[in-house]
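One chain comes next, on its own, written as structure tokens: the form predicted on its own.
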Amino acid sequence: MNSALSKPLEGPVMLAIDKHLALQQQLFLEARLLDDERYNDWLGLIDEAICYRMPMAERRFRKDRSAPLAFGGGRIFDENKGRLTMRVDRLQSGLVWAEDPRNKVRRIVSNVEIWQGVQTNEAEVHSVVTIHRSRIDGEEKHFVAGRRDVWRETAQGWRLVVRDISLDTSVVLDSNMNTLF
């Protein structure tokens, strides 16, 4: 046997398999709440903490050598948790007139990854969210995004930390940006 092909490939740790199915069940749950504009209950599941972020996509020709832009590209949000409960509360003041009457929104989880984190009761997840957004005019939008995610365990359960989230786009094209990652 080829003593190459028996070695574990070296990499990330992989995280214990209850710990690693209680937060793919954690992420789940997080989009139907959100499905459902559950958003106080989803609030539950931030950690005060949290750093909740959307660069904007920089993108550049395979032979563009440049040095990146000396400020970054900029954010689309960066929130915190006092901002992320200011959207909660915008969201349900019923004055938002994008959401009067209510879209109907479906998140999609997908390519889940589950690793070990930075700390021992910490685990750093990636995912691929997919949003339908349809609203009563006929106006259907679509999001897909990657997300890197750090969720700590705590007495309480699971709690979201970071989340990076990078747009496929690199133009939004859509009129609002209400909706939840």
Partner chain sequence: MINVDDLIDQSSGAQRRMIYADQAIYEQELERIFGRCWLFLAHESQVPNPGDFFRTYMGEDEVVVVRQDDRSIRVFLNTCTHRGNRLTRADRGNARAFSCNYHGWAFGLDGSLATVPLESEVYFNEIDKNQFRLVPVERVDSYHGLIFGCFDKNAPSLGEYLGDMRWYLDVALDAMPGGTELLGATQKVIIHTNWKLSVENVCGDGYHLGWSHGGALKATQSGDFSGFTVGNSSVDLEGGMSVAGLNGNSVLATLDGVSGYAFYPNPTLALKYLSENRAKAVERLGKLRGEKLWGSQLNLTVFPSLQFLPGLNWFRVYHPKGPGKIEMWTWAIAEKAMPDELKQQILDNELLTFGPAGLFDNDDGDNLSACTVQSRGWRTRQMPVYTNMALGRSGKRVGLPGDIASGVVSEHNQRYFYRRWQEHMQAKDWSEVPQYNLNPLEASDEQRTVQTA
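Next up, the form predicted together with the partner chain. The previous block was the form predicted on its own.
Single chain only below; no partners, no other molecules.
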């Protein structure tokens, strides 16, 4: 699946150190905005042309011989800016009862690699995100995912253009995914 995540980059090039640090800071800022449910601020970091995707995972033999699915496996997330905004609208509607009282959420963003992207003003960023969600009573749920991002530098700062998310489990272990990766 998602070969972009495992493909070795040919001679990856680092960004200038100040740009590298600024983008790294932005990843942590982004995580905090989501943890704090500052969804509109988060949407501000998202480019209008965003591709935000998470494919369905399956357990298949390494040498699988079956024909590919005609319409692909499907994606848990396959969002453009409009759909991300719709998700945010739902979360902010005040009618998502499972999020009230609020669940505490912490994202740990790690294994961050930042490389020069294909375009001069772009960076390709790989990271691992672990989302801890503390639900009612002692319930704690985790999602672990790999991410491959493309960020673009604009006059307003770095903006997210592509995020390919690879969820590790083939069975989703929580009763909802009222969260963003």
